[in-house]
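Quick heads-up: it's one chain on its own, the form predicted on its own, in structure tokens.
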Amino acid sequence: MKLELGNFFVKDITFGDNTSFNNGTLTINKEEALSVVREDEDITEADLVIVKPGDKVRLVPVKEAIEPRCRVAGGSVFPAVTGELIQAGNGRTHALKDCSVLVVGKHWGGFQDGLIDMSGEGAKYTYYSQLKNIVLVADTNEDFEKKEQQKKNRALRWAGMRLAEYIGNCVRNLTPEEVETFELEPVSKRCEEINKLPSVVLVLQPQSQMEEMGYNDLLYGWDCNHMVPTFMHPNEVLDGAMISGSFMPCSSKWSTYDFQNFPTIKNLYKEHGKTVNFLGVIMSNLNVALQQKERSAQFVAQMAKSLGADGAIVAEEGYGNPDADFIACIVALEDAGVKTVGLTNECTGRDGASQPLVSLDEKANAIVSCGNVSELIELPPMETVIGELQSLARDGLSGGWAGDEKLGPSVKEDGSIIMENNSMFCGDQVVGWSTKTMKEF
């Protein structure tokens, strides 16, 4: 399986008469783009705003991030989601780099939504402050969800994907500035030099705990709650096979953009044939019942051992209940003789003094921490707010609150805020963006 990603680096974004890309400038026909958004009759209000690094802008509630792309030979960027089911990970895909489509609620937020500051102290907490963003600010007629803590946000999320495809199509017939090639030989047909290297498999645990459909991450349009651990080619993950869901406190989420650019996958590719033999990806699930967790862990361990893995990296999307799946998977791999490193955030309380993971084991002795979801963040007012700032307090965002005995409301009268890291959009960056580390004092 060979994937070529043709990259076009966006230096500026503007609105104009034609959606096009020329000399680093992405121009978007706003009305045409909005007509793509409004293909869903459930969307009642929609607007597009451009924000750039350094802008004095706060975005909340942020629901999704997507990289604009197109398949050069045709077909949907997100198979079985925005079009027919086709194989991802093969052929040529063109991508607009250094930018994203952000989906922001015009009013209503939810437990799984987050915040982005494009400048100031808050900008360091999320990767998306570094990108030039086309922001879809929209509302829907989904009244039944407005006061729900968990929202599916299907109309808005799908509109974001359609918009990303529409924008990405402007570079279909252009020559990219850079072509990245991702290709792995079949596991059983690798040369002696590669087979002598330590064999490593990447185990991903995307969010799939909700038994009601519509909240979980999707694999080729299939709700990950229905899957068992599955061996995948890493190209499939990079090429639109995985779609972010709407269930998970936001700092722990993996956006669709994260899946499209998964840094750990790209880093393993860079080391393949040099320091490691990268076998591929085992896509596992996160469960609710203990027996389900143990079953998935055993599946992963058996698969890794059968593939000949010497080592594994396990990354979980989320914390709390998923910690049990995460630790069970690490223990099962270690018991099978596969040396394992874990990637996760932790929930140690606002004072940092609580147990970091719900479940722990002595065999999980190599874990990379991506930060504390409960860490308090205080940010001054921002000149412009896109969306609705009060959603941080009113709608129960995972790191915000209407009132606290000691701290008062999350949103202060002057527009400054106090919140937990939980509300920072994809802020813990377990996929590999994270620059956070732990320090001992």
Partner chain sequence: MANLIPVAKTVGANKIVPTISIPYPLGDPSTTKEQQWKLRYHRVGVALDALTIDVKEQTIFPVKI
Contents of the next structure:
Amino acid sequence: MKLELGNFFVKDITFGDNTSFNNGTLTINKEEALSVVREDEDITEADLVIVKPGDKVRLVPVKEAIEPRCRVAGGSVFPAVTGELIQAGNGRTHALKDCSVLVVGKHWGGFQDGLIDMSGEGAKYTYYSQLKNIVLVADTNEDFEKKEQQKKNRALRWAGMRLAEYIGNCVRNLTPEEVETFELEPVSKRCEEINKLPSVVLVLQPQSQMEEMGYNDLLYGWDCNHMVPTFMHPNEVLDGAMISGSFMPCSSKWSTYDFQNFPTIKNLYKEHGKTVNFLGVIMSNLNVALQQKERSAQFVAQMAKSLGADGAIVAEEGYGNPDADFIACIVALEDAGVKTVGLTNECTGRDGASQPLVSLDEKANAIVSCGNVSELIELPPMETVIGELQSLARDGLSGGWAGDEKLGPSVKEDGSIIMENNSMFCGDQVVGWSTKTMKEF
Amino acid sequence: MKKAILYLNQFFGQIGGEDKADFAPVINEGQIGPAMELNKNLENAEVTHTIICGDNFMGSNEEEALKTILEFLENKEFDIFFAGPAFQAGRYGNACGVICKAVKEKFNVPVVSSMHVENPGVEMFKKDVYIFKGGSSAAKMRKDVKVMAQFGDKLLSGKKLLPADEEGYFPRGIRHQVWLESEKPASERVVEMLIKKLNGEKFETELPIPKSDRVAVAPPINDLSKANIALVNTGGIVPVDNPDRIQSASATRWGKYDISKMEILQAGQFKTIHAGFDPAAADADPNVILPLDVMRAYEKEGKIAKVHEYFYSTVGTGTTQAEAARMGQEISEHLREANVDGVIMVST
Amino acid sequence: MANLIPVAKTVGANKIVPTISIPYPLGDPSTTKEQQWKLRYHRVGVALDALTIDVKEQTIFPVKI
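Next, report the structure of the form predicted in complex with the partner chain; the form predicted on its own has already been given.
And the full complex, kicking off with our chain again.
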């Protein structure tokens, strides 16, 4: 499998007559773009706003981030989600780099939604403050979940994907500034030099804990709750086979943009042939019953062993009871003789004194940690808010609250906020961006 | 100028050696022994008093010693409290820990000490006191006092504190997120750690696994048929209007609800507010989380004497272990008052 | 009573009776009301009996249904 990612580096974004990319400037025909958004009748209101690093803008409730792309030979960017099921990870895909489509609710937020500050103290808490963003601010008629804390956010998330495809299309016939090639030989057909290096797999545990459809991460459109771990080519993940879901406190989530750019996959590619033999990805999941957790761990360990893995990295998209899936998977791999490193965040409480993971085992002796979900964050008012600031306090965002005995409401009258890291949009960056770690004090 | 007070044992307080270890606590104005050295090194504070107490006195009359010393401090103004350095002296280390912990609790000022890693006081008090990694004997007095003074200055100036390893004190079991100066992303850290682990090289985990909690086993119930059994859950089962406004995640509140007149928990009257799972099943039948219906059956059969009048509820998702432990303690006080003999605790 | 036995053990629970899942510990909604009641009655019964047993260490009590 050989994936060529043709990169176009976006230096500026403006609205104009023709959606096009020219000399680093991405121009978007707003009306045409919005008509793509409105293809879904459930969208009742929609607007586009461009925000750039340094802008005095706060975005909340943010529901999704997507990199604008197109598949050069045709076919949907997100197979079996925005179009027909086709093989991802092979051939040429064009991508607009340094920018993302952000989907923001015009009014209503939920447990899984997050916040982004494009400048100031709050900017460091999310990856997306350093990107130029095309922000879709929209509302829907999905009244059944308007007041629900858990939202599927279907219409908005799908509108974001359509918009990312529409924008990505403008570079279909252009020559990219850079082409990144991702290619791995079949596992059993690798040359002597690579075979003698330690073989490693990357085990991913995407969010899949809702038993009702519509909330979980999707793999080629398939709900990750309904699968047992499976072996994948890393190119598939980089090329749209995975889309983010709508469940889990936001800082622990992996956006679709995160999947498309998965830094740990890219780094394993970089080391492939030098220090390791990168076998591929074992796509596991996160579950709500012990036997399901143990079944997945057993599948992962068996598959790693059968593939001849000497080492593994396990990354979880979540915290709390997913820690049990995470630790079980590490223990199963270690028991199978596969040396394993974990990649996660922690929940040590506002005072930092609580147990970092809900499940622990001495065999998990190598873990990279990306942050504390419950760290308290206070931020001053921001000139412009896109979305609705009150959603942080009102709508049950995982890091916001309507009232607190000591701290008062999350949103103050002057527009300043107090929140837990939990609601920073994909803030803990467990996919690998994170320059945060945890230290003892 | 801010004010500091230092605690010393009889030896460093220049009262005498082992023969004076029963020396009862005294407070002296000004600086004695290491207090002079501490005062010399402190930039933001003056050492106004030196407290001296014999190690054996503290060891065998801890309550009295604490009472006396806390009374000494009652009418003193001070912004920071120091004890030691205690080097490898076990009884002295214990005394420094005991007094620092009590002073912190009563006066809410920062407390700083220094001990050698093998001093048993380290394990006992590192969670409560900033204990710096000190030398094994008084030969290191100047160095250890200087470290305590520098950190004291930093605390008093309100400067941002670095992680324990960088400051030099024993980690207190408190973990916070920090941005790495190297800006090395997790994607690189994780692959580097894996390569080291594969090559059998030394690596340092970013999350050392703490020892698991052990709880003393409660004595068994002798006669279940005479027992009053309570139902407790972390599945967020509450009356539909959630009267106690228990949070759906990261809960800090719990509630108790009267079920004395109910045979089962009715859907529509009770629901779950837990945000960590699909609520459909428990909303349709709350008994799947809070099994009142079968408890009533056991009550009728006489297997148990009665179901306690109230059930207790909170939410377990994102809830820190510290908050959970506090709520558990509060709930168990209620249960004890109501003479509950046993608890069925359902977790989700 | 918990489904996540590893978590119950990590936090120090001494007497543990397994339940069937996180969202519905004591009654699978895809089964009949009678089956759910039977399962709940059995497992709560095991838990009640467990209260009378003298254990020296963390113990998981087996269930049949």
